[in-house]
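Okay, so here's just one chain, in structure tokens, the form predicted alone.
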Amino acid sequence: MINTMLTISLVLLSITIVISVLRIILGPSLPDRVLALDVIGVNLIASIAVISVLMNTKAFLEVILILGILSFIGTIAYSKYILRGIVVERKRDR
């Protein structure tokens, strides 16, 4: 019974990245574009997670610890080129 509803929320957290992934595609705004980005890295991270509650493993959680870092690191500097246009600002009073 329990895998049988961990298959159908794969299923359901696949429709979504592709969702996601026409949403990038078709997005009409920048921001858009980088709100779908970081909906298909929570998506990346659930399925892992229940791939590895499939698997009874916890050889993923490194994985998923690495590509939530990686996940908002990238909503940041995406959220701050929307603002300011540049992602690392530079000093020049030296």
The other form holds:
Amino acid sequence: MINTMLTISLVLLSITIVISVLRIILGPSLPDRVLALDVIGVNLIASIAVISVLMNTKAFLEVILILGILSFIGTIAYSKYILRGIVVERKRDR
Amino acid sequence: MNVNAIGEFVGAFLILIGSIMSVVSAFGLIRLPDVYTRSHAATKSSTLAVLLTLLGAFVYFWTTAHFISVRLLLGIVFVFLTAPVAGHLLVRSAYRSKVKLADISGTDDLQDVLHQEEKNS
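The structure above corresponds to the form predicted alone; please give the structure of the form predicted in complex with its partner chain next.
Then the entire complex follows, led off by the chain already shown.
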């Protein structure tokens, strides 16, 4: 029963990821696509937690931290790119 | 039914509730009309979904293996801090780069403050 509940939640999380990919494909503007990518990152974190419970191991728990940091940095970089048109700004020496 | 079975059931139930919340946020992401309302669906309910799922995994490992996972707690704190900040920054840059609102939206008070010069000229 525990296994069926965990499998059902994995299926629901992958349905969410498929719908977000659909929004990436047909999103009208660039912030729509970046928002859907953020949703995909968050759902990958959740599905890695579910997989780690399902396989009854503790080895995957570092992946949660790494994916959270990467998703946050990616969204920040994209929003700065949308706002300024450039990601890395260099200071000119005067 | 001893403590281990109850803990397993509570963990799996929290994970199931979290994934159902995630599907609800995905429906909001595909059904709402423009990027501002979509960010409402994608930020709030998706954060609640991942918090419930990580809490379920934490309860599961705590009751079955007697293992208090500091990494899962750090993940909960980090997602809870960073997901609203990322959503706010993304919607701010979307408004400042003049992404249009939906047709059914009524008032836009920030237009007079930010984009006034394009309207006058």
